[in-house]
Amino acid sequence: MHFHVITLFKEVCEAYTNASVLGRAQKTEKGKGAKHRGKKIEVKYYNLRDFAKNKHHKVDDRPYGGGPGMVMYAEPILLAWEKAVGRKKDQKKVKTLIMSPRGKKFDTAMAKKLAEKYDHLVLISGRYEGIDSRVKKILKAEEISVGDYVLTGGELPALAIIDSVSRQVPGVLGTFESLEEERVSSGEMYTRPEVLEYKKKKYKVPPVFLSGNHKEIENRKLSQ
């Protein structure tokens, strides 16, 4: 899976995608007996200012028809998109998403569909009041929302989508069982020590989790 992030703040996103699970998934595994040795995902960034043709690399202007704030130019976004995937032979394997609070709600079902159907995801992270509406029309892009709230920019939603979709790519988490959504799970979980003492009060792990009876443990989780 190849992720292409069009943004003004590459450094904000890289700190997250280069760390932990996502960071490892972008590296080639070494050593004998390693499964899925190649990279599982690839994340590339495209700074919009690099595609602005004006003298000061300006990427926004006042909107036609008036209104508050500034709107991002279409041309730099279109040029960045062309740099990312414009020459791919199989455009059916390319999906372009615009981060927007007005978009379709993103969920795990969508993450699975994106991972299964596409090889390239282009994530357009807008700023200010939004982007020129002609971008959506030209690229046949889909607006996506990660929640019922408004953020300063599209970088956080893009990272959420990269994280969620990557989990569905074979080998990223190591084993299928690592997917919480594919197994019985609840918010109740414990680890060592068996008895935790905090401010002179003792907190014990419920006996069922120490019993070794997997059926009872599963029932306990289901009840939660």
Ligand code: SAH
Contents of the next structure:
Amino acid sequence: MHFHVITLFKEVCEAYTNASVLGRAQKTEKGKGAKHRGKKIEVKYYNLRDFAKNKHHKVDDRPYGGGPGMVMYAEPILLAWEKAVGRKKDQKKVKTLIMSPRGKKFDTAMAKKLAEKYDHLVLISGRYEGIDSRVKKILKAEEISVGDYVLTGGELPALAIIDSVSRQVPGVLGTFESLEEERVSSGEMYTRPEVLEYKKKKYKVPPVFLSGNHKEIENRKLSQ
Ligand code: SAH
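Starting from the form predicted alone, produce the coordinates for the form predicted in complex with the ligand.
Following is the full complex, with the preceding chain placed first.
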């Protein structure tokens, strides 16, 4: 799966996608013996300012019809999109998403569908008031929201989508973790020590978790 992120703030995103599971998924890992594990995902960033052709690399302007704030120009976004996926022959494998608080609500079902159906996801991250509406029309893009709250930019939403879609890409998670969305998970969990002392009080792990009786543990989780 190839992710293409169009943003004004790629440096805030890179730190996240280079860490932990997502970071590993972008590397070719050398396994034991002759076995090599290929890259599972690729994340590329396109700095919008590099595509702003005007003298000061301006990326936004006042809205037609008045109103508060600034609107992002269509042209630099279209140029960045061209560079990212414009030459891909099979455009049916390309999906373009515009981050927007008014978009369709993102969920696991959507993440699964995106991972199954497409090879390239372009994530357009807005700032200020948002993006010139012609971008959506020209690129036949879909507006996606990550929740009913408004953020100052589309970077966090784009990262949330990359993270969640990557989990659905085979090989990104270990087999144990990959079962997570499929199994009953109560959210109740413990690790060492068995007795935790905090401010003179003792907190014990419930005995059932130490029993080794998997059936009982499962029942406990179900009852939560
Ligand atoms: N007044 C504007 C606010 C734009 S927020 C409006 O009502 O649309 C600035 C940018 O942040 C948006 O262009 C979008 O890319 C991103 N954004 C903010 N909240 C978001 C959310 N819940 N889901 C997805 N993107 C969001």
